[in-house]
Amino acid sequence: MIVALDVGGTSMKGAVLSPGLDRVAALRRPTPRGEAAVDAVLETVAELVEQAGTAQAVGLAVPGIVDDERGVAAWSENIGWRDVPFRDLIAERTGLPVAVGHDVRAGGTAEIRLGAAQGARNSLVIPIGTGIAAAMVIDGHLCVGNGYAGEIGHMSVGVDEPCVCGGTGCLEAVASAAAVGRRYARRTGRDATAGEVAALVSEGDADAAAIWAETIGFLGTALAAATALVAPEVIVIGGGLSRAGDLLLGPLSDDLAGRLTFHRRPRLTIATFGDEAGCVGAGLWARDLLERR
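For the sequence just given: structure alone, the form predicted on its own:
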């Protein structure tokens, strides 16, 4: 058995997997903030190991800046932790080998090996949830960049909006799922999630349509810049916002195409594994550990 845990900015998704990655058990729970989040991760992994009975390895995917080689969660502005040595902490608690990496690269690993980006030499896998980042495959290699590669969410899209990272105008500040709901509430005085905003767009709500159109423009700006740099054959959209399906992909594809000239035009598609991609990727990392041993 393999234990996999994907720690997102909003929720943690864990699973006990067979060596063939069949799901034997699963759980979801909210992600706390700060030190409470560290304790929650350790307790959740221990719970999954106990459920597995014969677990042989653990894969952990976490957000923010991650030192994959040392297994350290260096920083996450959304959760509020710094320099947490998760690999050592989990290994000491469970006695198992542990793979630790970035949650978006975990989702990218799943989509690249088994999902919507399979077979592409150059691709981007971009979950749009509490935050935004990208897993980048360049000439067949997943780019790690010492933990800093792929932070597309902190690319400026030219708006006067503060970001939790300390910058202004970041894509994540205006186009993440959380930001879509926040901007709709600011415009209308009515609270809504990104999913509810998408539903209101389909119902003809003018305010929701305006927020959605702006969001498409912000995403198009960032994807055009990324396309110019990486020349992806495919861009895979995941995370909570991907549940909007064609309501997102249709106008986003059109917007991106309108920004490109001689560039290779990537195909946009929804992630095969949805918001479970990070958990699947963490399971693949754990299985890789066993195979190397």
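Having seen the form predicted on its own, please provide the structure of the form predicted in complex with a further copy of the same chain.
Partners and other molecules omitted; one chain follows.
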């Protein structure tokens, strides 16, 4: 049995998985803030290990800046922890081998090995939700960069909009699911989620169409820059915004194609796994540990 836990800014999703990664048990609970979050992670993992009975390895996915190689959660603004050596802490507590990594890279691992990016040696998996980040595979290697790689959400798209990170013009500030709703509300005075904006586009709402077209342009700008640099064969879009499906993929593929010349043209597609991707990816990492032994 394998224990997997995906810690999000809002909730933690845990699972006991069979060696074939079938879900034997699952739990979901809120993520506390600060030091309490560290204790909650350790407690939850211990509970899942006990529940599993014969757990052989643990996989943990956490947000923020994460050094997958050292198994350390370096920083998360949302949760408020810093330099937590989860790999060592969990190994000490459970006596099991532990894999720790970034939640986006965990989700990316699921898509790359079992989902929409399967078979590609060069890919980007980009969840677009409250935030935007990328899991990046080049030459078959999942890039970590000491936890700093793949921050496509904090790449400027040349627009004068402040970002929560302190920067200006970040992709996340204008093209996250949250930003799409915010920009629509600012334009119209009417609150809407990104999903509602997408629905309004389909109904012919001109304001929604304008916001959507701008969003496509921002995403196209960032994807073109990423394509020049890392040359993915496939780009997988996940997260809340990906629920728009072809309304997103169609115009985004066209926009991106219009920005590329000799570059390799990536195929755009929607993620296979929903919000279970992080848990599946953490489970895959844990299984890798066992197979390496």
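Residue numbers count along the first chain shown, from 1. Everything numeric in this text was worked out from a predicted model, so none of it was measured. Just so we're on the same page, rigid core means the largest C-alpha set that superposes within 1.5 Å between forms.
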Worksheet entry | Pivot point of the rigid parts between the two forms (hinge, one of S76, G147, F273, P32) | F273
Worksheet, complete the sentence: How far the smaller rigid part rotates between the two forms, stated in whole degrees, is 16
Discussion item. I need the CA movement of W81 between the two forms once the rigid core is aligned, reported in Å.
Written reply: 4.2
